[in-house]
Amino acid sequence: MTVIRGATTIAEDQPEEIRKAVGELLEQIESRNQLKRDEILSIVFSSTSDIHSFYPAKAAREAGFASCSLFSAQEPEIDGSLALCIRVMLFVEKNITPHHVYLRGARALRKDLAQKFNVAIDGPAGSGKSTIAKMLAHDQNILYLDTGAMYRACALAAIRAGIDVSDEAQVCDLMRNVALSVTYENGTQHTLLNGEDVSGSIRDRDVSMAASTISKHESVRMKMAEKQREIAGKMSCVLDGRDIGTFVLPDADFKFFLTASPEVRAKRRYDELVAKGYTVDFEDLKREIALRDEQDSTRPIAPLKKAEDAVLIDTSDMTIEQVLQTIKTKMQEKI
């Protein structure tokens, strides 16, 4: 007989967020054990004492573990213990190596995961890296660092001075001036270009061009990487952009490269923008992107490039919670 170990965190005492947690955390165990369902003959919870709402072995029943029995147990209340944490040991008939999963902020029981760790995400606009990343981070329990906001304070900087974001000479001085900080509220990031909040203002059509345009230039490259590496080397986070894995985080323990064809990332930004009350024509869309591409692939300095040891996802045809779970699961395979 083989015991499997594993433990996962909910954001909140809801069912809900049980049922998912516990069916992410045991379809997770399966995989990793090759295991089926009539192997497993008892699976034992126990859950912290701030978990109320909802048992986790009726979570499992509900998640189609029914050919073994189910228990669920409570923790004595223990200063300093991990908060909202669900734990279990899977007891398997089959004499197998066992490979324990620990997902969420449940990665800090484990001492070869206590460690920090970074999460290179890359790819061009439209991808849905951004999206990903925030949804990771969040899933993670660790902070989502924006470097698009970053650039595109850059760009705003240079529409502001009305500097010509093509002449690399004005950019370069501009540069020397530029006061850029980021900050963090509530989980969420507020990035600050002299002082000001301009989270709001960097997300307009002619700032993300005019980022596309200002990010090919030395100057902003190096002094954008350095302030990334800064905030990346103090904590665990997820990064994503177009260079990450291949310039600004060459070693982050896990990289990715997310891609879709050009006509499904076109849709997407166009549904964004028309969500938000922009009116943009489709073609046109279609050729800002295409031109972003080009930009961003042939700049020569950090270019849009896959890193050789990152995992290539086509989102093309994916939803993005289909996305999340490989991205997930890839993770855990290199645990």
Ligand code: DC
Contents of the next structure:
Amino acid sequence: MTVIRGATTIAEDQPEEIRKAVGELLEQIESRNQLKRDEILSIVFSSTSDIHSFYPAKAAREAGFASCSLFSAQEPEIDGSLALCIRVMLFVEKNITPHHVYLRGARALRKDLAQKFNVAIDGPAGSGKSTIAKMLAHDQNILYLDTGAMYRACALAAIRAGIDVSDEAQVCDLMRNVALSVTYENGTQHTLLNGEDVSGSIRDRDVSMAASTISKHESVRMKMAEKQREIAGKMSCVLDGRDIGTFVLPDADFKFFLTASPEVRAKRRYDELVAKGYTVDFEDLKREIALRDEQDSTRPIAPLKKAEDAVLIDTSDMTIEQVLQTIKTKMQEKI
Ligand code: DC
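Can you return the structure of this protein in the form predicted together with the named molecule rather than the form predicted on its own?
Every chain and every other molecule in the complex is listed next, the one we just looked at coming first.
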């Protein structure tokens, strides 16, 4: 499912104005997202409290949105909100990259909702951060940036080139000649190495360990952090990693540090690998994770560490839904 947002303003609280503005807004959303009417599951409107004369949902029904469910709500007064503003959320059946539509000066929506924001989720391997980061990004309809994938891609490049990943000079040389990029398709990150999609191969176990080793090098970290800051500077996103809250984005709007007992983390990774068809020895995996923890937390540059202002969540005995809910509640409290 995809959620598409939009907003418009009206000059006066008059039924005809509302009909016209809602019709125009929905038409634009449909055409910019190439939607067919029967793909729209429901449409939810909210309007500022200075609009009473007509329900936007009724305007949508009159404009021919006959088969989807419609709902209108009135917003409470919020400081900084635009006057006479109608906002909409369309729930669409298919998965697409949404094109949100803002008309008639409605670019700045409610101040508390409209700002670009970044969420930093750091933590050790198996703490649940990537699962949660993905879900949170989907929930907030913003980008998910998996920074570990970037280190993994560097490591894969080094392995393929037969380079010793612990040798910074050799790695640095290699990095000058590889093109690393991330792209998004239907909200899913693809990691590209010299144009090749390596999203699958970077998950191999030998790559995990090599990524941890390669991430110790200052030159690699600086390059990765620069790319990450560039992406986060342009758009709202959830970033997961080891050093997002402490080093990459020390001013991130929301910071979380997820952790879990070593036993639980190893079990999660074990289940993940077994589900992918690998044969793994649990004790071996536990040792590998402990080694990675040690390496990631003791490196001199931007080690794995909770930022002072990050919210610590121990996920050992929590379900994914509970962790997600805790994060959303904390974010709401901070707005
Ligand atoms: O999150 P992950 O398991 O995909 O990360 C792989 C390795 O990359 C991890 O052991 C340490 C390194 N890493 C890092 O140093 N900083 C980040 N922001 C993300 C990952």
